[in-house]
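Next up is one chain by itself, shown in structure tokens, the form predicted on its own.
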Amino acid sequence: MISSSDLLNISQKFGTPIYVYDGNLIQQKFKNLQKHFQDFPHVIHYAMKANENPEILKILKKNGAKIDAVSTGEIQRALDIGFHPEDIIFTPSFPDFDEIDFAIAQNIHLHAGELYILDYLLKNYPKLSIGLRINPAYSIEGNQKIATAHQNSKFGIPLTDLDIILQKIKGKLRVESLHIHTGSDVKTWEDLAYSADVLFDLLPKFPDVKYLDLGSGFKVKYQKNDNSIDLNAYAHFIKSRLNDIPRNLTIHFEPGKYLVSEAGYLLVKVNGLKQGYQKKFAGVNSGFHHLIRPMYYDAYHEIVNLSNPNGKLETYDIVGQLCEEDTLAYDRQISEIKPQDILAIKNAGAYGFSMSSHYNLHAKPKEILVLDNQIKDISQTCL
């Protein structure tokens, strides 16, 4: 992990707000997944929506990752980086027909999650090999904004539509993969296993399937008392199910947050302090335009005072500079804060910069990569 002193030095050299990524940790997390799933054929597709920085994509490509894309922009970036079309899976949500045409023209494997897509494919590409994204109507605990397999989710084809689909595509579209994604931040391997069971049980209906895509949902720790997914137990379950299948199948995964979240920090500067009626506010030069997760998902991110790491603990609301409610942390005990102090917001490598904006016409943060003791500015030009 990057040391606190290194982070402080980076903030002084490059300024704030700034994202800092630990490239070595990203590699370590990828290799950890490979180790857990080494006992059966598998492919790991990085969900690049978590962090699409080209330099991070290059790190993962070098280590053997493939790509999970959800837009034509992501497909194009992956191709520009050097990923081959067969390395990319395209799993869009309610795409325009032009997006479908683009993916097919690039020979990208498509996972369809809506019936209207199948109707379009039957009319225009009736002999295409595709995948189907399935919605198992399975609810998990936790934040429902990141649960994607329950019966009220927009994602995936309901199981009740499968007979209709089989009739539509008979003798035409060839289904070579089945896809499912339970959600993000799934708390138990049993929840993932239930969703996987749905796909395994569907295999008799789809004799041409070559692989099952189980998505991800591998939880990362945001707080010290958080649980982690038991990947050993999950891998053992998958292997046991594969042993019962009378055909050779590969298992695909699509981790995003697991690979990059813990590798990222958002460094911000304290502009000023304010004592309210009941709360003490520390106002920083950032906000939800740089890290939307606390406001959108009620997500917890640990925050430490790099400038005064061992000071007396005091309670603050850490707030941003937007003309909106943009609280990054409520009632948080942090070492005593003074104006100009540098705070580090941890676990910010996923869905941080990738969901950032220029709201209130603020600039986006810079991005810095630390890899093999080398510090590199990898800031992206405005899109």
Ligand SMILES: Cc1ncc(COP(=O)(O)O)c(C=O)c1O
Given for the second form:
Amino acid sequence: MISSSDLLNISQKFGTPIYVYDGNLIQQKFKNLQKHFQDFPHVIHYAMKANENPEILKILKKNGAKIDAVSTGEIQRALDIGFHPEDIIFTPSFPDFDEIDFAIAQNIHLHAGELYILDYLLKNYPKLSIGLRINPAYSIEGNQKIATAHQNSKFGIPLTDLDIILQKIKGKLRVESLHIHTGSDVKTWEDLAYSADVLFDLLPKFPDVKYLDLGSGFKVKYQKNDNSIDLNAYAHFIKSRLNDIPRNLTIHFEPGKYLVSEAGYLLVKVNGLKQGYQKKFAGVNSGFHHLIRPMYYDAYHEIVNLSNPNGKLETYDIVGQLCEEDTLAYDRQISEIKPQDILAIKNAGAYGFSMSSHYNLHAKPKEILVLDNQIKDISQTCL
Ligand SMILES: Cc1ncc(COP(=O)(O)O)c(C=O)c1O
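Right, the form predicted on its own is done; let's see the coordinates for the form predicted in complex with this ligand.
Shown next: the complete complex, the earlier chain at its head.
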């Protein structure tokens, strides 16, 4: 783990705002996941939308990860890093035909989640092998902005359309994989198992299917009392279902957050303090243009004062610089803050930099990788 004094040193050397990633933790998380699923043939595709930094992709590649891409930009980056086309799966949402053409020209396996894609493929690539993303109409608890398998979700093909599709594509498109992604705030392994079951039950209709892609849904703890998914129980369930199937199937997964979230810190500097009518604000040189999760998902990110770790606890709203409500933490007890202090926002490795923007024409944060005790500036200077 990177220590608080390492983080403070990095902030002094490179400035703030800055993302710092722990490359060794990313490797460890990847190995943990492999271990959970070691009893059946599996492939782990890193959902690179979580953090597309080329150096992070290289670490995961070296450890054996494949890629889950959602855009032609992501496909191109994965190819540039050296991933083989057969190691990349493409699961777009409402893609343009140009994007489909690009993926097919690159020999990338496509998961279709909309009927219009199938019509386009039947017309232009009638003999293609494809995957289908299924919507199981399954509602889960948790943050509904990242629940992707319920009946009002835009994702996946409704089960009720499958018979029509099978008629349409018969003797033409070959379905080699079935895909499901339940969501990113899944509370229990049983929720994941329900979705997986839907795919297992569909297998008799799809004799050419070689693998099931069960997406992700592997939680990380943002707060101490957050529950975590029992991955051993989930793995055990998958294994028992595989034992019942008279076919050699591989199981694919698409974790993002699980692999990189805890490895990332966003370091910010306190520009000033303000006592409002009721609240005490600590204003930092960052905001939702650097980490949108608190504002967009109401996400909780632990924040510590690196400059004064053991001071008296006080209650603050940690706010950013943008021209509208821009709060990274509400009513948070933090060790007493002074202007120029450096705060570390934890669990920021996933959907942090990758969802950042130049809103209000602020620059994006730099990015630093700490791997095997080496500190490397991996900032994406073109952005
Ligand atoms: C299709 C798909 N697969 C995988 C993921 C990764 O999810 P997580 O970061 O929660 O592991 C997502 C997240 O949006 C997704 O939409």
